[in-house]
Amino acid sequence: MAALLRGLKSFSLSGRSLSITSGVAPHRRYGLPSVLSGQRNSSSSSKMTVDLDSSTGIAMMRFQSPPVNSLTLDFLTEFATNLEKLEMDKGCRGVVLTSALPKIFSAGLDIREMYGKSPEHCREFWKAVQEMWLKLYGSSMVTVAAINGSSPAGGCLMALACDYRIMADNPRYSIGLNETQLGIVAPFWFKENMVNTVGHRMAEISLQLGLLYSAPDALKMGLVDQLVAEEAVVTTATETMAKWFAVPGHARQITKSVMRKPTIDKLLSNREDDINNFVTFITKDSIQKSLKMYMESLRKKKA
């Protein structure tokens, strides 16, 4: 055992050293720009709240960015920062991702970050998308998505990056990678995350057609792992953690890395090319036109 523990010190998951947590830290709420203990985050611009329960080692991250928890540059930056803080906290063993807004988990990437923006802004934005996924998919913590509303596109990607997905049993809620419907192509790491979850053929059909699946259909295809009553999604997520915590942490973490490291390494080794490809693609006149048409259709629906 001592040799194993020594080996763990040099073992990394997405570039971070693993650690076996011990001790109990006081209850704390994470927020930007600083970590606050025993008090509410006073930042009015916060896109989420993060509360760590020291008695369970479970952090609850609730998205609160009206109207639909869009993944803006600010949202992605705050998410990555909070997740990194939890990763370094020895009192945190797992994190539940959920929404504080009704009927929506996350509507995905904010089109306004991609439409009419400079190449430099698009580059910064896409790097933040990569960072969000790398930190979540490669986290040494147990990660559970408590999907209490619809979760298209980037919202689906965030859920896919978690270890386990629990969705509200409501046929009106949908989930999927529907990028092609917007005239956008999901990059290879979106694709591989989807393939690793539902299999190659199902992923190919889903990605080409940009399909969104109802909660029951998502369960049938393995896109989510469990359906529960809407009011029980978060409670079930915290209860599910016990099953994962029962497994020795080092064994679970190493196994997770073995399963996910090839996909993570592929993005890390091609990260700059992936950014360049995105910027070149998204700034094309034809793609900008497609985004404009989509935004106009959304405005018409609201009207």
Contents of the next structure:
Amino acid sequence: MAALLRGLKSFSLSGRSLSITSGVAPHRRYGLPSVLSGQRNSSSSSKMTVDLDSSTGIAMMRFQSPPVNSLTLDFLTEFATNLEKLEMDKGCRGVVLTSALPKIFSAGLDIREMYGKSPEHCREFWKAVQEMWLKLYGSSMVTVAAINGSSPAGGCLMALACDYRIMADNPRYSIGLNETQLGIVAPFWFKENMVNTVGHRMAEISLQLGLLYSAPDALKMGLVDQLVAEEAVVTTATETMAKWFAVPGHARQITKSVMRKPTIDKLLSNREDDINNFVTFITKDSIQKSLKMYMESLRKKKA
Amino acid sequence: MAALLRGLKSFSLSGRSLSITSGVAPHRRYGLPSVLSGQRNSSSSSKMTVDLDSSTGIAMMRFQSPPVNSLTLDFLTEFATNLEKLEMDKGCRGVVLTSALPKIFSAGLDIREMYGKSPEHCREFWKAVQEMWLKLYGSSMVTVAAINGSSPAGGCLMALACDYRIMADNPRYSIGLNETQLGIVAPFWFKENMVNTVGHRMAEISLQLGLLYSAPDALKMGLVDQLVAEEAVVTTATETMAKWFAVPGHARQITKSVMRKPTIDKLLSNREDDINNFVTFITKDSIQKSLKMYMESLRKKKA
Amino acid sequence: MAALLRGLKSFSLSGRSLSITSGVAPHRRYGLPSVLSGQRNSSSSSKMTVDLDSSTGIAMMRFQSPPVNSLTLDFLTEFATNLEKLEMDKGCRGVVLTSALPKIFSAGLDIREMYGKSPEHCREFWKAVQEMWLKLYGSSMVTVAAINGSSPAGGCLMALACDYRIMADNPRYSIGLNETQLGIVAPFWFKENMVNTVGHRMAEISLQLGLLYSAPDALKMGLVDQLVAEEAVVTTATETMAKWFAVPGHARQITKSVMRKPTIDKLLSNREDDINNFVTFITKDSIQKSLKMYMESLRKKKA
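Got the form predicted alone; any chance of the form predicted together with a further copy of the same chain too?
Starting with the chain above, the whole complex follows.
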């Protein structure tokens, strides 16, 4: 608990050191030093590659964690570290999030991080989920989600936290906050991000029923901003950046903060409670049973 | 005042005893014991019937208070008691609200409860209106409004407090919060429920002008979710329940609370002020005069 | 500072004396005495004319400050004084805001009031901007914007603060909060008014990118309520008033307050901070440089 409080105290949206990285086993690859120094063209780590084009100021972050880019603790920690570094890099003005895997953007939070794990692990995991969202929703960079595959639950949250969402025009790809279908609950800040995007009524019915929407339906309801042919998703994302970069950066960043700070502050001032709520909920026998059943149903689907 | 404070203290969304029922004259029928015990198939009272189908878990609540299902103190008290009992009944998972009368869902608050009445009566009445809404908007059950007729003012509020609204596809039926047209004011929690449903701008123009919308217009603006042929309203409501019941109940209930608790809490923490505001406003000479004129205009319409 | 605090203390949405008028040089024409006494037909001052038709209760306020109805300190002060007087006048029930100049409703805040000026001047100016909005958004009268020309930035804010917006159906006229394009930032209460009108998502993308919308696009997104032929804008505005006047006035006014008071209160309780933020921001060297560049680009356009 003391460590956690220390962590909270040292937390800062723009701080150079992240509490979540302290005490991490040395074999984990958090850093992409080549992004910040040297030739700065391309680099990769286990879960994603990051390419910063210094001529455009656009960083391309490609998720490559097979089979479905699940948000594990490792993935989330690496993501936050990469984003933090790009945030600090004056040569980087925008980030495109996309997937290097076919048919999937991200399948969302990895259930294996919540099933059969200690409360301490669940606590660490949830803090990393919060960290990912706080960094992404509060980023001063322009953030564009190039959604080239399905994007349920936590995958949808990542997209929602960006400034703009471009999705592949493929009705077989779906997106949404479908947590209730798994027997779990999207916390209040998932909800707030969803309400800010599609309005209260659409958010309520989507979240209560855990609805996934096809790409065309997602466009109609405003869950994504634009559909383009699958092969054009990433190029459209970089073209979109040009439009955003044309706006004076300082004014745009403050304006983004005016829009998003109230929502971010709600989590920042309830972060500890939110972790406790999650850990209490997820470690319940009934919920663990639900997760087990869900994982078994996934296994059967594959077989 | 002491009694009221006692009432507030003992109030609980899920408590077994309701303060509003204490001290009520014995001749009022609050209870529908047959719903909770015995054969539990069908029961009726003066203002509505309640049928719980134990095979589906769906309770059908049919309003039958001629001529227009006005929300009198008796109606509201009976409604809250019924809802409370269903909430406690583990065999009940959802409630359909509908009307047993032709052409009208509910005409809203009964003006006779506010005209020429003592401040004490107005106070008791308003507390019952709050109670109805708190119980319905905060219900952990799935609630579907089967709107088979017009539904102005308080009738609209009842529909708005449900999870889903199905209306008869009849352009002669209208729905809306038309309080200003009567010279009275929808309180802040009517407004919040409306904003949560149709957004701030639509709510503002609707409430300022006291607009009633035809069924097709209500669908377009999101005031109702679905239109079906009049004879299919109730069957569609029960079919809709099946979709909602397919979602893990515990997760759905917590999610509903995540969505609605902030709005409910605003009323709970301002309940006494809201009652005082209502009583001060409604007992004004000018407002009493408006109500009298409105009732006379209704009488002339009939004649 | 003492003067400012005194000003804040005496501020009142409905008070007869406005702090912003104290200490003003005597040659400024704030008052339109003929509006409130005598024949009350027509009057004019340097920045706008006000005509109150006592037979209809509609005041027509026509902006006539060439070349583009910029919101200077003088304009804002005169506007607030006129609105205050109309508010006090029992014969006035509604105000139409429109422009007497071709092609422009209002070009928004006058940059010359923010460029190369002392912090004290910037402070006084910003207080007048707040005052304009507080009086207009909180007016108990019916307020209709007859937008017969382009309406960027502060011009858009004036329109947003009205109850209803009718725009000339001319695709060459544009409207929007384009502050970021100028390198400046719409403060939180501009944002709140925008969110209340077009929803959070549309507001976020509009404000971040500083987007201006053509009249047809503004209608689609709900930024304006109605498009009519240019020559019919003002007559449609007065016809619209009739619909609003048909609603019992007392109930409509309280309802408007129920809708808008939470937003107004946010500014009232942060007014001093908001002024300080503005002055600190606008007097920065980098921002002054941006303003200079923007003014030069405007000059080049003209030439």
